[in-house]
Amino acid sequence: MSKPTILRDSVKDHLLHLIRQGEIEIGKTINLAALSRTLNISVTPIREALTQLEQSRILKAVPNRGFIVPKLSLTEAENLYRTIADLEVLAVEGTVYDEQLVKELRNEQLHLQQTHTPSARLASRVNFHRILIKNCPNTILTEILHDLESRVLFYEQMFVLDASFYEHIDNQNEAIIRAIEEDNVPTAALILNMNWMTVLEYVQKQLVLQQSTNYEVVSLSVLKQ
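The structure of the preceding chain alone is requested, in the form predicted in complex with the DNA.
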């Protein structure tokens, strides 16, 4: 006897997928009527899903205008990534790593090394972190982490991360696994924190670049006058 499908849950998954694929542009209103036609359902469950994503802070509701993916500020990026790092360290410290779990980490690490498209790499990186906290007994903590990671995924996929970035990540993941294998949790935690700080630095760099690109566009249009 299977659980009934609630449309808002399906819509929420679909929306998250669209967001993660970068198919929703920052600042642009998500069009309810278009979504309704695409999904062939009414706007009611769509709105319910959207308001849930608003509650998650993945989306922002602009009254009378609709729902948008908000721009990520430098400050918010910093706060998000620092919090993720801190929480994941807590989760790792609360986890017992048996052989099976280490094996899964190793497999995902191998997969990350063998994968070459940005989206596949991102997915693999995400999986690595999911496996890392998979056996954490504190489900509240893992739920929060899951939510926070959902929030940053969109921005990461947007910044078509390059090869040197993944080489760096690769090395850090490797070191994390090794520390875990040696039951050296403090070291694993330390490298894990560094790992997230690496991501933060990269995202911040891209945000600054993006900002100065926008500034140049504005400057050019001023010169046109």
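Pass me the form predicted alone as well; I've looked at the form predicted in complex with the DNA already.
The next block holds one chain only.
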């Protein structure tokens, strides 16, 4: 791997970390010059990394502004979660599960059940899904999924504020593991798809609630004027 490629991938990982931590705000332009100074590298690998993240739909290029993390819409949420569900099912169907991988899944499932904050449970949930596909031989597929899941993590940490929400997810994860242990991949894939749709439904409800609240605030402001 060439040095420019290594730099680009390092910048990409750094940006994904900032997005996961919420340090890059929605709608705020990413400052290339500031990143260049912080990382002590030229803007070229930074721009390449930003372009890759845009292609993964994690960032959006806005004319005359630059790159931003776009606000999630109902349509975008549905497209994002359904795409992840479809791709992850494909990855699971192409994965051979041995005892070690099943053990890792069970350990992460146990960790998920023992965490008590929304952010910790979300991080564990994402890690569960990454373990689920870690042995998939299609590396292009897994790279796309990792990029998309970074965006999911960014949005879910804003919307999922109640750790008890993940209790239903716990049951689905357990059912996925049992199906894999029984070598019943079709059932595991079905539950996996249901798992992502459960989260999608929750996020959509939060988006509708947020939009309704914003509308009421704007209406109240207009009336006061």
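Here the rigid core means the biggest group of C-alpha atoms that line up within 1.5 Å when the two forms are laid on top of each other. Positions refer to the first chain, counted from 1. Every value quoted in this text rests on a predicted model; they were computed, and no experiment measured them.
For the candidates N184, N127, K71, V199, the hinge between rigid parts between the two forms coincides with K71.
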